[in-house]
Every structure is written in C-alpha cells, then in structure tokens.
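What follows is a single chain, given as structure tokens, in the form predicted on its own.
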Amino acid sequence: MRGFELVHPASLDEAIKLLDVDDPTVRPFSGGTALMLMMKTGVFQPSILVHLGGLEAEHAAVAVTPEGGLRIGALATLTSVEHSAEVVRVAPVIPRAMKRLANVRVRNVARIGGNLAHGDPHMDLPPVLSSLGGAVTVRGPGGTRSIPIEGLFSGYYETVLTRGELITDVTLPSQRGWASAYLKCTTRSADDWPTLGVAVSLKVTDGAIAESRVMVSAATEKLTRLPSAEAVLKGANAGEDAVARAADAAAAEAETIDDARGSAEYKTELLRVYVKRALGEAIRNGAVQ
C-alpha cells in the first residue's frame, strides 16, 4: 500500500472544496470498510483521503420528521441505525435487514452514506431504503439536491454523484399504512454478500393492494425497480394468486447477470421464488400491524 495524505476538514463546505478537484485519487473517507479492502488489494491507491469524522456531530443524527418519516444523517453508523428507537418504530424492516448485513464489527464502523455512495449492487440497504420510498440529500459545489435512492445508481459500482458531491442525509417518508419485507439469498455464509436481494413495500386497503414498490439487487447490474410486478399487484386482492403473478412478472422483467455466485438463469428463478416469499411476508406483516 503506497503512502497517502489524510486531511481533516472542519466543515462540510471545506470537505466539498477539498473533493472538488479533477483527480480520481482524492476520495472522501468515513467508515472506510470498503475503501480499506480496495486499498489493501491494490484496486485503488489514493493520493489524498478527506476524513469526514470531524463532521459527525452535525451529520450523524437519526430523527423522526414532522410528517412521521425519518431523517438519517449520512455519518450515522449502521449499528446506530439498527438500534435506533425511531427507526424501529417507523421502519422496522431496516433493523430486521441489519441482522444479516455483514457482521457486528463492520456495522459498528460503516456509515449509511458511504454504504450508498459506494455503488455496490450487492449491498443490502439500497433496496430496503428504496422500497421505503427513500431519497438522499446531496450537497456539492453546485448546491444541494435530492435524489431518489432508486435513481442514485447508474451502473455497476457507479452512481450519479458528481465531482465534489457528498451525501448529507437519507430521508424516508411516513410508512403509515405500508408493510415491508426484505429477503436475500446467500450461497455461502448467512451474512455473506447476497446472490439476490428482494425488498418490497405494500399498501393494502380493504384487502386490495393499492400501491407497491418491488426492488431487486445483487442479481442485477444495479439496484432495479420492477414496475411490471407492481402493475400486476395494483388493485389486486392481497392473496396467493396476485403474488404468484407478480413473481412471474418480476422474473420476466429483471435483467439478471452471471457472476461467481451463480448464472443469470439461476438468479432469475431465485428471483421468482424470493419475490413471492417477500410479498407474502409483507402481507403478513401488514396483517399484524
């Protein structure tokens, strides 16, 4: 590992200024769980790391919004999000998903902003947060903008973040009336990178599905929403027939990819099974709320 400079900005504006350079070897650093692995293996060699630890006091809080949603600071650790009483109350699917997200040591260090900005399609949180209608607030040299989480990812390990931009927080709307579930399939240990991740959220009214969000990750090049499955569900009775038809629609729509964890064909069949299971779990979760 070659030497590099570690700088400690005192403010978000200073961090943005340090990152607003035409040099891809200058990177932000918060938890560093993915970045350190890239550096150790020689995939990435930085010249300067802009350490964001000094900004935690302002950008690590978790709070309920006046509308009943959540605002999660980008520098909040995954562990703090997992154990937040506000998160447990508003979006219990998040702490449920955390139980099999990497391991406790990683969750103690990794930050939610870095988890999203890394652009890895195998991450567990992006599909979960996207299924909840989440968005990120981004600040950079050009000002502040909001990006739906499903629109944050542009390709394999690629995001739409531009030079100097940093995620400052994650916002979720109120989940009142919605029920959610996240399931993943791993081919190795239970907390390994998923071969497939499926996150769903449903709003059921008088036994019929009024709205839905169906997301797939890991088996696809990037986090992907499946509108054909959602179209099947809209207005349908919340039962096995609609769930099965939505699972078939999801399998037909998703563009799965080959990798070390399985072939595209294998993942397509996994997707069919896991969409069905996730929808069934969300319906059951809604029934007991």
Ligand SMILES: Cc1cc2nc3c(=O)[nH]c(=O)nc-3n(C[C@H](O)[C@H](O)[C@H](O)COP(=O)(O)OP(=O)(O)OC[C@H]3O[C@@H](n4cnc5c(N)ncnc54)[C@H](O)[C@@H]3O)c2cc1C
The other form holds:
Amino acid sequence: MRGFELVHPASLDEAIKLLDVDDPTVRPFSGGTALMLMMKTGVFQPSILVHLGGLEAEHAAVAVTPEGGLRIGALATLTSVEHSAEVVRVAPVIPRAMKRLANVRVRNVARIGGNLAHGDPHMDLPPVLSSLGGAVTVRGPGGTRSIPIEGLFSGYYETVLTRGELITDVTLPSQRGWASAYLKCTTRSADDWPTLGVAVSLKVTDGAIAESRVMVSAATEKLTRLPSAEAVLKGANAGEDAVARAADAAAAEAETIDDARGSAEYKTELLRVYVKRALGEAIRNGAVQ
Amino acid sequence: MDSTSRQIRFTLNGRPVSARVESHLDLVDLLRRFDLFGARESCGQGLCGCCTVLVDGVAVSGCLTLAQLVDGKSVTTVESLDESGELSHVQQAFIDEGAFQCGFCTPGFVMMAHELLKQNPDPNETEIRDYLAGNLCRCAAYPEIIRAVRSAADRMRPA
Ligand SMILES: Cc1cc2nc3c(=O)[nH]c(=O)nc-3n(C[C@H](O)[C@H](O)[C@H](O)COP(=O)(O)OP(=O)(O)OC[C@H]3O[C@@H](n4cnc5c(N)ncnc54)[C@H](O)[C@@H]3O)c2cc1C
Ligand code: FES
Ligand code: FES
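Now that the form predicted on its own has been shown, please provide the structure of the form predicted in complex with the ligand.
Below is the whole assembly, all chains and molecules, this chain first.
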C-alpha cells in the first residue's frame, strides 16, 4: 500500500463536497473491509480516503417506519443490523442470512452502506434486501433520491451511483404477509464466495401466491430479478407444482456466466434446484406477522 | 517519513500511548512496534482470525484495520489476558484440553472465545461453531477448541 490522505468530515454534506471531484482515487471509506483488500492487493491506490465512521452518531440508527417497514442508517454495522430487535421482528430473513455472511469480525466493522455500494455480485445482502422490496436513499451534490436495490447495480462491481453520491439509508417496506428465504451455494469451501445466491419473497393470501420477488446473484453478472418465475407463481397455489414450474422458468430465463466456480450450464441447474428449495423454505418459514 | 503520516494517541491494554503512523500501516504492524506479537498476520484478508484484537471492546481483524483509525480509541490484545500473573479461564482451558498444536492461531481463538463468552456465557456447540467460523486452524484442532470453549464456560459460571 502507498501513502494516502485519510480525511474525517464532520458532516455528510462535507463528505459529499470532498467526494465531488473528478478523480477516482478519492473514495468514501466506511468499514473499509472491501477497500482494504483492494488496497493491499494494489487493485486500488487511493490518494484521499474520506472516512465516514465519524458520522456514525447521526447515520447508524435502525428504526421502524410509521408504515411498519424499516429505515437503517448507512453506517449501521452488519452486526448491529443482525442483532437489532426491530430487524429480527420486521425482516427475520436478514439475521438468518447474516449468520453465513463473512464472519463476526468483518460484520462488526462492515457497514450496510459500504456493503451495498461495493457492487460485488457475490454478496448476500443485495439479493436479500431487493427481494424484500428494499431501496437506498442516496444524497449527492444534486440532492437526494431513492433507488430500488434491484436497480442499484449496473454491472460487475458497478453501481448507478454518480460522482459525489453517498448512500445515506436503506429502507424496507412493511413485510407483513410476506414470507422470505435466502439460500446460497458455495461449491469450493463452506466460506468461499457463493456460486449462486437465491432470495425469494412471497405474499400468500388464502393459500394462493398473490405476489412474489425472485432474485438471483453470484451466478449472473449482476443481481438479477426473474420476472418469468414470478409470472408462473402469480395466482398459483403455494404448492410443489407451482414451485417446480417457477424453478424451470428461472432456469430458462437467467443468463448465468462461466467462472472458476463452475460453468454457466452447471449454475443454471443449480439455480433450478435452489429456486425450488428457497421457495419451499419461504413457504415453510411462513409470513411475517 | 512520508507526509501522510500522523501522530496518534490511543489506549493500549489500559495504558495511554502515542505513535507516529503512516497512512497505509495496519493495526497488526502498529502493535509490533510496541513489541506485541500475539496478534499476527496470516491471511491478511480478514479470513483467519490470527490477528484478532479488540478496538473499543469490539473484536476486529487487525489486518483490515488502518492504524490511524485507532486514534483516540482503546485497543486490547491477547497480552492483556494474563496481566494479573494468572492465565485467563479460556487460556487455561485451551491448555487443559490441548486445543492447539503449533499455536499460531491460538491467540485469535482465545480472543474470540472471550468475546463469545462475554456475549453468551453458556453457548452450545452450534453457537460456538458459528461464532468461531471466521477463525482457521491449519493444525485442525477444532474438536479440542470447541471442548475448550465449553470447558471455559463451565469454569467461568458463578458457583
Ligand atoms: C474475510 C471476508 C469475508 C467476506 N465474506 C462475505 C460473505 O460471505 N458475504 C458477503 O456478502 N460479503 C462478504 N464479504 C464482503 C463484505 O460484506 C464487504 O467487504 C463489506 O460489506 C463492505 O462494507 P464496508 O463498510 O467495509 O465497505 P468499504 O470497504 O468501506 O467500502 C466498499 C465500497 O463502497 C464505497 N462506499 C462505502 N460507503 C459508502 C456509502 N455510504 N455510499 C457510497 N459508497 C460507499 C467505498 O468507496 C467502496 O468502493 C467479506 C469480506 C471479507 C473481508
Ligand atoms: S491475518 Fe487478519 S484475519 Fe487473517
Ligand atoms: S494450532 Fe496450529 S494453526 Fe491452530
């Protein structure tokens, strides 16, 4: 690692000003767990790192919204989200997914904003949070906007965030009536990056699936929603037949990619199996009250 | 000394200290300057836990922590555990259960075991495995390590 300047803004607006420059070597630094790896390997050589950790007091709260959803400050650590009583109650699939996300020390340090901004398609929270209908609130030189998490990623390690923009919050709608599950498949070792991640959420009314979201990650270039699988589920009885047909639709639709963790064909077959399992698990988990 | 180095002050195992640190220095290397070698770098990627230390009471990987960021904070290393002259219950349990061979990973496991028992004084095997999943032992002393953590929990339970 080479020398760089570590600056400590006193407010989010000051951070945005520091970042509003035409220079990719100036970057925000939240937990630093992703950046440190990139810096140690020389993939990224910063000139200035804008440290956001000092803004924790104002931007790390977890709160239930008046509608019964969640608002999570971007600087909340993954550990604080995992153990938040509000998160456990409103969206229990999040703490379940955290158990196999990195390890205790990384979760103690990594923050949810940095997690979503990183754009690595193998990560666990993008599929989980997008299947819950989540969005990020983003503030930049031009003002504030909200971006659905399913539309946050534009490519491999790429997001739609523009110069000087920071994620300030993660918001989730109420999950009442929705049942969710997330499964990942690691093919090389238990703690390897996943070959495939599948997150599903279902709204079941009187035994029939009224609405659903089916997300795939890791096996595709970026986080991808699978509308054809959702179309099969819509109106169907929450049973084995619909689950199997949705899995076939998912496998037909997803554009899986080859890499060191397996061929595209192999991942397509994994997807078929894991969509089936995830839907089954969501139905067994039952809806959030 | 490069222009991006800074003077920092922090508390190290209960004592106030200061140091001049370069921007790119990580916490493991900073501790070596204080002759503390218990936290050691192995993977350098946050995966193995050999570099576990506490910053303001929170377990972190020293290898992923910029030294400048501990300015004003409190850092606790494995060397603090026997400062009274006696080994901690966790350390003694690791010896009694033979929970190591080469011992390279042991300080990290011991620090994490202390954190686990602080948060959960009576963990079952699944909870121990989940909590220690980010610590790797190349000698594969895992069964003994799990026994040692259970044994330490028993020793620490108020009579
Ligand atoms: C050992 C190890 C194992 C891991 N295993 C897993 C795993 O199993 N599953 C998984 O999902 N992930 C895993 N990860 C990745 C981990 O989740 C990310 O490194 C972490 O969430 C990134 O958060 P951070 O706060 O540390 O980000 P940083 O490293 O601080 O930043 C990441 C990126 O986001 C930018 N950024 C930071 N904050 C903001 C913001 N508020 N607004 C806009 N941009 C911002 C930074 O400039 C940088 O480009 C692992 C990481 C490690 C080190
Ligand atoms: S050396 Fe830090 S976690 Fe392996
Ligand atoms: S005892 Fe040798 S690495 Fe664990």
